[in-house]
Partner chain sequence: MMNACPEKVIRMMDDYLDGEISPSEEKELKDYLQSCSDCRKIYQELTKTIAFVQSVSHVQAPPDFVQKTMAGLPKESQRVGVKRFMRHHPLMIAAALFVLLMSAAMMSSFSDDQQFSFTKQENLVVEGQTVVVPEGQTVIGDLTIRNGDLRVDGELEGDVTIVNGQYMASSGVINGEIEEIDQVFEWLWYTIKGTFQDAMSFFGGDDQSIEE
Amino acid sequence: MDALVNKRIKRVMKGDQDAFAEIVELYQHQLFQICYRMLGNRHEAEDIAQEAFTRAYVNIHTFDQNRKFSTWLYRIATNLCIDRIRKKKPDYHLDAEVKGTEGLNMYSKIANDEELPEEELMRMEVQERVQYEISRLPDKYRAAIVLKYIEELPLAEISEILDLPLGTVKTRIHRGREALRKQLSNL
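Please provide the structure of this chain alone, in the form predicted on its own.
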């Protein structure tokens, strides 16, 4: 896959915009998921993902083709998410009611025919609480936790995305886990 992406990047550097559209198609879902998990808001995640692609396109000449493109792209997105979080502390939550509905939130749109309504409600409450507690973590721990446990990226890639030594990433994941454990101790 990396070889295919690198071929497309070379085409982009020669001015082929269609090649970048193909790259966007390859990464748009995963990039949106990272942004959504970090920001907790669909619209902001879409905006940040789009901005990350725009910055990647504008700065494609700075990309080192000896590295993974996805890591570079995810790093751009993660930095943009952290910037957004720092600029605007959220005044909304995932458990906030969806406009135009009565009592529905984003988690209520999750369909699962196998669960009883009570079980689904309990699961949704736990998910909301965990997502809320993740959003309360300091930025440096939140980014590491989201990339490790939500996006399931390897530690080495997280290290590159966050531009931190591997030991620091491990420490932040450990401390983030401990902070979450304390926050969720009464769950």
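Now that we've seen the form predicted on its own, could you pull up the form predicted together with its partner chain?
So it's only the chain below, everything else dropped.
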């Protein structure tokens, strides 16, 4: 698989778009999945996954062929997702200020804004509920949880994708797991 991918990448490096189409074909579902689980929205996921492929194509000459292509590609995608999530935050922030709530820190404002009423949670299908709870995690835990439990990648690869030490990746998975446990305890 890696040898096959590298052959295509060599062709892409020479500017061959057909070879890149085969790469997109190969990774589209996994990349879309990562974006979808990170963002919780199909439309945005499509947007970001497409952007990630475009960036990979434009920057293909910076890819080190001794490494795994998927790691590089997922890294581009998770970075874009995290950027997107962070860009959305100020909106919540502003909304909360307009409402004039006092004495709450930013984090709890965001959490409150995102939290749905109990009866609505109970009406959700399990899958929908799980996705909802994932998208309520802070972005740094979210990426680690998605890569670990949905993409089922080894910790070493996750640490490379997120450009974080192994210990930090573990901590984020532990904290994300613990947060999800609490959020899902009534399920």
